[in-house]
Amino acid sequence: MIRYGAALLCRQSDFLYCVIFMDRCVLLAPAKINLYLEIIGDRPDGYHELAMVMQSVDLCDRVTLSRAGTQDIRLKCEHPLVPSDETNLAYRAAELMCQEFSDAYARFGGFKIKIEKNIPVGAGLAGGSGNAAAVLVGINMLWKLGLTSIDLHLLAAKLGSDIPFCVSGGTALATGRGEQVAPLKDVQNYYAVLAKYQSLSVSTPWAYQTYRKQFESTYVREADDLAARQSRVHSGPMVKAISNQRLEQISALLYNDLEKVVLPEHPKVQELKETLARSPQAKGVMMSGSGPTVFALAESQSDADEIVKAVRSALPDDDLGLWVAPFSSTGIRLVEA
């Protein structure tokens, strides 16, 4: 058992739940990057079938979930690039609980949210999709119900295709859209320089929707091909590298299809991909996801710091934002109850 403050806390079937009443629990939903993105096919939902390692990364929001008091969801984020209405996952995260669990809703009522933005908005880095795996784990806890992983993936998967990741985070294989997530060997002790230009961003649909009409022709259309395709993945070198715990391994796998359409698109992500692979500390380089985030990996702190330092230098604009977040073992964790 693990005690935080007034609540005790047990752990079923590898995730924790609330056995004694709170009314306020304050969760870190951390970034992730993509070591592997590749865009197998069509889906009939009109998604991509898709097969992704994906890394959590020390670089956390902080989402602050109590009882509104009212049947009320209420949402509040200071960063003004952050809906604070239903379009905001997090908002339809609770929305999602309230309407599963009636019976809960009906007798706890609403809830207020808080998001602290750390992770910057429109990066590909998931941070959306972290504030709504929290809520989940947020409204979980508040509500008693004794949901398992397995249950809180199934509900994430109903909102977006990052979420079910979001929730447990380490080092995963995603597979269907994203929502399909099997735990590899966890990548500990290595570290990601992040790097976005803070007014650049990205769409995810832009960067699908490009890639489905500049490349459809690769597309594997079979469903055994398509299986054949994700079973390679699953047994395929990135996997190896990942159970060999080699950083060097590991960099050399890097891959990401949507870097295709992104790279020619925007010029400055290009650059700014040629000079992080510059520095000498650098391991690997590539863009997290639909971009534009682009990081590095390094093998320690001050081989981190080192690419930060030469990446200033290099790049002295003062819209280009760095991070130097260390590889996590964990998704949404509970700091605060």
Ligand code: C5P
The other form holds:
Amino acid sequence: MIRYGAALLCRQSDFLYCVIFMDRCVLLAPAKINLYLEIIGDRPDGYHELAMVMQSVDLCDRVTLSRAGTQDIRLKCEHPLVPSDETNLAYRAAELMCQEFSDAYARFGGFKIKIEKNIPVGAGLAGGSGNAAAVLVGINMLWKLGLTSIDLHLLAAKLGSDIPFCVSGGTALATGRGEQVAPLKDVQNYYAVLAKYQSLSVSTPWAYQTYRKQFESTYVREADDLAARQSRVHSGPMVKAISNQRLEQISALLYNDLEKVVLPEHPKVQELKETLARSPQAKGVMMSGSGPTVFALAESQSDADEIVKAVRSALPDDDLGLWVAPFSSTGIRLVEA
Ligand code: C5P
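One more: the block was the form predicted on its own; return the form predicted in complex with ligand C5P.
Complete assembly follows, chain above in first position.
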């Protein structure tokens, strides 16, 4: 539910851009999967140089932002694993906006943030990053800051590597530490089956640090070589398959370097991946981000449902969560409840 002081709305594709007075807004933050994740080298800031192809999928958290009436930032989320203090990225996003736009903060005060989780936590699906992106987009609306998507990307990059992508979503190439986002042609009409053991999560810093320990000798060191590797991905077969909208090709080119460290550590995830791959409807199977979620790509909702059925009967475990999510061409979107 969105409450307006005065209304002037214009619709652009699925987004509603609001240039009005609002005291509350509800946003959907979709999950992402990585169709491609290549670790290229080290960075002086301790992060890794990456080349990734990201895809939004329509499994969304719901983020409600309202004015607190005080200078406080208060965050509420019923999920037991989601903190409600400054260790939550969404809280930090609100703090960042209050610091960056101190006049607006002094004038309008703080926020109540309510997060309804549908995206599994600690899953490699950028759930926390999406919540933070929703807070940035929502505050831009509530305070009528008029920030462009470039402004929002720059703010997002201060908080985390995946957050710029989460702002705009769709299908995109992400380079640098992940924060440099170049949109690609939207991949439409396909489905992802997401599979995750609910009690299992993987720490992203652990995954990258372990990768560094094992594969540092393969890292590209020269700046020219680094740029060449990134542009090779940009003009490479995965991006071509995406331009051609060919699921078979995209599926054959799925890639994630972090599988090399996460799968040996978690044999159950390896087994889950193999089980998904055995389903004839699964066009391709890969781990997303630092895992432990694995996904299968499917051509239709009914194929995706068949995959779910096959995995359920092969692995009858109450701890195993399975979701069907269509590919989505949007990032954060404003909704009316
Ligand atoms: O940026 P974000 O907070 O999402 O990153 C989480 C962790 O993942 C970082 O602390 C770092 O250990 C690792 N990481 C990395 N290189 C990247 C992105 C993340 O090493 N490009």
